[in-house]
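Have a look below at one chain only, the form predicted alone, in structure tokens format.
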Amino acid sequence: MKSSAFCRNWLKSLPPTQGDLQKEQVFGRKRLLEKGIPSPEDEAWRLSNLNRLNEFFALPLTIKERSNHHFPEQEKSIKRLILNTNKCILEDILPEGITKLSNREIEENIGNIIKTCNIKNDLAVSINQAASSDLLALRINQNVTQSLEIIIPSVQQQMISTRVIIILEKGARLDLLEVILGNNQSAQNHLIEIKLEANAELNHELISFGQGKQASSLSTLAVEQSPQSKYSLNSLHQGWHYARFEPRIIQTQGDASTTIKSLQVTSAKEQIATHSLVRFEGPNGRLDQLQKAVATDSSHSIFNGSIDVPKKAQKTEAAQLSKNLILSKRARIDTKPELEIVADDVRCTHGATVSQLQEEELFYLLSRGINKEAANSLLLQGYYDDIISNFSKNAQRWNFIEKLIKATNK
């Protein structure tokens, strides 16, 4: 990797290191200068449009609150937090059972999860460390059940860098909806670190919408699971000119359950990539992963999914399936499921498919008097259903079905 002029100039434009995240800012800026921007020779970035990554650094870090997004009415029983322009805005007190980490607790925990997940030197993480000036750090108290909604709006012609840490204590249960929004010529850089202690359960929904011309996003998810914990991720990415999503999930001693259901939809000349890793550090771990993608026009969809099962992870059960739908001769889909298995007593499977809408199904609907646009919409909605049916009613307030159909049914 080499530091591009875009990267160096962007680093020079940042405000002086300061505040509670000063050590992180110093470390991130040093790492960016050392490692710089990846090249086409870097395997993890080989398919990525690096010109668009340079455009990411052409945007200044925002310092003004000028977001113009309109949010759907919130569910009264669910607390909504808005992360805006590097400041975590709490509209009022947190719900019972959710507390903010103290400065001492932040110092004890910050960076530990990304270190466990072995991503402390990743580009997106270094950018976040270099730029983030504030942190939303929450603890879900022992044996508490709560719901939370976190919205991350964007600002036109600006970059926003946001960072979140959530720790679920033993037996805690949280339903979390995250919404990341783009804008015209905007950039989002988001890092969320999550730790689940024993018997904790997290249902995590992530909706990521570009919603603007040349909107970019680099987002990283780091999850550390203790034994008997359950983590479920339902994610949706659509509308980004350039986006890269990197979920890293580690079962630190095995004996935990992970479920991932994800969908990314590309159109026009967009490029959206998901690079996932699930690693088992002990026996009796479980994974069920389904990744779906739809690409049309001249867009490009990328999926690289790694599952790491070392010798100590005996009796692991892991299934990964990548299913892809290509709707245009000019569209491109690259998918690469990977299994690295050293343990010899496991049940692990993976697979990938790339197909088109079935002509027989389309013909059947047309023969019943349904016009072509409506028929395509029905078939696409059926294809999306494996993923979107897992989203809660609160998440569906964001009307993502209409956005998906509009993006791909042209």
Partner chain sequence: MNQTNTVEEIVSQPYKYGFVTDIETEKIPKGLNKEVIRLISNKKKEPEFLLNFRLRAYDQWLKMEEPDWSGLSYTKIDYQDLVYYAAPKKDIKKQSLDEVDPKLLDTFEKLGIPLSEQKRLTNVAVDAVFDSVSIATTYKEKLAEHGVIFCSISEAVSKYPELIEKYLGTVVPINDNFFAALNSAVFSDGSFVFIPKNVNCPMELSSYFRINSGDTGQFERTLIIAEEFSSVSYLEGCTAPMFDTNTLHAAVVELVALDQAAIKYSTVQNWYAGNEKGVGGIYNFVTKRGECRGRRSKISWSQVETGSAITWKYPSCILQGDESIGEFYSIALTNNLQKADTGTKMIHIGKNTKSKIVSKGISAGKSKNSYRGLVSISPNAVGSRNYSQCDSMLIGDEAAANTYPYIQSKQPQSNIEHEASTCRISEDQLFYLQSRGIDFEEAVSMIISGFCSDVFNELPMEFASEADKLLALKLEGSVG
Second form
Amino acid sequence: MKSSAFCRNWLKSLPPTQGDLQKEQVFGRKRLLEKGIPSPEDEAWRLSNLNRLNEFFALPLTIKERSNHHFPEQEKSIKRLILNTNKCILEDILPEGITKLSNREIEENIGNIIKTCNIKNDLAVSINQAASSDLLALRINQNVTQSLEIIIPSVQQQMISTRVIIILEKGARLDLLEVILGNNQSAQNHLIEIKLEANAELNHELISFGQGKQASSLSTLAVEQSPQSKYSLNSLHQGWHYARFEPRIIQTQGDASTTIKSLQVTSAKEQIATHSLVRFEGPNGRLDQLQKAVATDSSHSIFNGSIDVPKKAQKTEAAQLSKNLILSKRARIDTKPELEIVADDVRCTHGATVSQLQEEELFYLLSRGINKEAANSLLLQGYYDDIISNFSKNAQRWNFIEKLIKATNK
Amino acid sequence: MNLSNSEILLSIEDLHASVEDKKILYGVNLIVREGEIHAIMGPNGSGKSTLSKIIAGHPSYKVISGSIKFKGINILELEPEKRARIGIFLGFQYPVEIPGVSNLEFLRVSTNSRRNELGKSELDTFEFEELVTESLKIVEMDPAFLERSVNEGFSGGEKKRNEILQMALLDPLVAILDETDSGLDIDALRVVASGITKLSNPNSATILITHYQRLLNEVTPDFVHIMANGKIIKTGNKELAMDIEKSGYELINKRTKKKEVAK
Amino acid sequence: MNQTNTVEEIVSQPYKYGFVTDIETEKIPKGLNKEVIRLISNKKKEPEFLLNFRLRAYDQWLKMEEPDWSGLSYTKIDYQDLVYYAAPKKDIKKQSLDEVDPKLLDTFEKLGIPLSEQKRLTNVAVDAVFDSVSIATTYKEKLAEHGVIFCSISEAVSKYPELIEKYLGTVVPINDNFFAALNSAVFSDGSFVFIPKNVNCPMELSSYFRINSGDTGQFERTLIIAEEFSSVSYLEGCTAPMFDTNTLHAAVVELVALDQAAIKYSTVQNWYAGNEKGVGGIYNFVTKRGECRGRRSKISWSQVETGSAITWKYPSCILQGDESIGEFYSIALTNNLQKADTGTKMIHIGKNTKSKIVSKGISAGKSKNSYRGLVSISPNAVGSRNYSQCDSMLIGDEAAANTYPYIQSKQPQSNIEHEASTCRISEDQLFYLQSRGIDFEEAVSMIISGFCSDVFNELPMEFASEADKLLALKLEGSVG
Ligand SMILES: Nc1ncnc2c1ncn2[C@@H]1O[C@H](COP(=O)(O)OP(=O)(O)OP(=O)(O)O)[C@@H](O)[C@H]1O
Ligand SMILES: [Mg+2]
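Right, and the form predicted together with its partner chain of this protein, after the form predicted alone?
Every component of the complex follows; first up is the chain already shown.
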């Protein structure tokens, strides 16, 4: 099989297995050798541009280089970590209340969240395991409230693979801003595993911008939520030639609250996909999910949203809404909610819409003398607003509104 | 009409009850006789609706101890539909919407179930329409409401009229009207009040749960009970209601407490 | 009181059409090969083109693999262990009803479909299909006066071969899917409807399918053609006896609507579902598809699915003509170990095409009820719209409701709107009805009927009350 050849060659190009993550590397590489690359028959990959996935493997793995991205100035009170080589930030001093996991603790924890989230056979996870040679593993200590910024800039003509584990102890609170940036002909693979203990709260902001030509990204987010924890994700995805984002959130005993507000914007020939899964392993769980997408030019936007409510998850309340704008004749939108419900005492709703900008609204603005471009931009801003208004001041420094409007107002 | 020698319809003794493991009623006592009109007032959350739902047999509410008797018979074991058939009627504070179920059909089935109990013949669609047209006049409701789904999309006032319509059709012996006057405009209030008056008779009794004097101006109660923290803490006549309107519960509460202390 | 248990008891109800008619049937030996196909074709005295159609389909079928749908496991069918042709022994092609075996007439009467002149339903013409063969069609003459053809497909093959040749297999190609290919190779009988230009069919047309033999596969084929400016409403009902083996039912239905024509196709499916342990019952693997070929044509599917051990069925609309309309209204009730995987596909190709989907699933016991849908808007379908609503109701904590609505759009000037919810019978609604003296069982069945009312309203009058009764029966616990 041709596709497997890409993958095999890539595997051959990797440095020998070594270091703290050696076991993981062996495991991931073995898995990739055995399973290779998914085929179009594979339902989860059916719509994915597999040629671009193969291109992903064509780039060599970065070892040490630092790239010269220009980042917005940082908020003084917030620690910024930059992960762009596989040997990351060991030297950084962490804010109070955040500690690095010791080697022994890493040993104890590694793989657990992946297992809970049932993603140990996922392609992107295997790639990460095969390639990552270092790991940022942090603990937010009990009842501590902190903020953190993690920036992951891609490197031109190379592939980077980064892995982060964050454990929020009981009652800990964290505001986390993650920024993933592409580059010309770059590939990046990112895996973040998060565990929220009881009463912990994570406000997770994710800005994922392709920028640069032919940037691709495979990123996996695995979250394990204990009872009474709160996880909220606000994410933006734009500008990737090829991107696939897979949030997997498990409420291990239910009784937790999950919020997802996500926006993906595609233009040119981009393909961006989000495959989300939320599973309730116990009663009284809550989910509020809003997934928005805008597709223009010849781009392709994909959303697949699973919600799993087994028998033990009585009294779950879950709502999912997928709202899509298709702005050009050659653009394409695929959206597929998947609800599997076995418990009877639950309230689950989901909805999906695909439409264009509302003509009446546009007409109203035009009739007030606003020109078409400005009117479009106003309407788009309005459309983006229920996602971006949730972003913090700190995140707003990344000036994404302009970028989003520019990508879509043509 | 305070006829202490007329027959007792409803008697509640030392009723303790809870919902979802939360105790709400702490020893309610109440006696209602034929021909009487009772008003129950009390601050939000004091347990008025809870009491009414327990009388009607809502499955979520658990009786811990005490008794409720209707004409001397213990009704605590009866299914809610049986209680309705023997003549207990609850006008809901929040009438439930049931999409897709025709209001007319619903009214007919429920009316027939009560008639059955009374040994009267069942009404067919035509006979029922005649009856319902008469009853509609009492509540000044548009027949168009019959064609719609039960309470679906009804305004607050329309829902309350629909409740009184059901009361008219079911011809109960004890009618408990839980805040049937809330959310009504002046005209609707008059309609509801006159409905209640028209429908009451010497063999039946009415319990009005309300926050406002204005309904009690139209329908004069024989007794006014004040409920607080899951108990009836004070009983009086219509003067008591006016007192509350003037001074609020806080004051009454204090006075009552003082008395208790004095005792 | 345990509400769930009681509701479950109400939903379970014995199957009342489970009897077997004792009648001599002619069956060909078990097994499938080209000889068997030739034999079937020969028995039916078919023209050459049809034999070739069958043989081509058979070749295709051999190349295909039996689908292995996610979540739908069933004991594999041994295709060589099935009988592909069974018919009542006595000569079947009768000129008048008087000649039809009284046992057969009795059977249909017992099923509530009296065929005799005195008793037959007014305003509904019925084609009664027993095992693989159409035994009688009522009101034929009256329909003929209007130029409407309503007969068994075998009869159509001999009387109107040119229509069959022109339309058969044009909506569902022989290689469309495994079961459609199988059906194309071995179909035995079914109904044929042709409504000529400018005719509004003067009465409802109805086919009633009865499976009687246990080991016979059922492969009906239905073809309905509505010419320009014509309209028709067609009803389909089905029952089967109780056997403890599984019977395969793999029908194909093709609808063609030309310019401004309208076809309404309603189904009340109550095949035997197997017992509460999941033994026996019909495997209902059906391909139903309509093509709105003409401008402003309209195809509307409505279905009430209560039977079968496994149902796999997606009545679909290909909206080819500009401004054409597709509709799908569905109620699926599953209980015990039943599995229903049903939904629709709306393929928007023409400009300004519209589609509407309303699906209500009710699952009780350990059953599994899935809605699977596709709404696809192709680049040329400017101004197209879709609205979908699928609601599920769960009864008991072991029942499953899955929803897989798949939306694909390649057209900016189009609107798709999808809404779905999952809930159970609300305790407050139940209490409200009970507190008005309505007993528990009736209250449950009222709420479920109410939940389904959007779909009931779409069923033809004659059918709506029938369907409501069927649902109520399933819900009532009383043996009819
Ligand atoms: N199903 C329930 N679950 C939990 N708590 C409940 C439930 N029903 C009632 N309660 C609680 O019981 C208390 C009494 O409520 P109830 O509705 O009887 O008050 P009320 O006197 O009718 O108030 P109002 O004047 O506002 O109508 C409240 O604190 C309420 O929140
Ligand atoms: Mg109240």
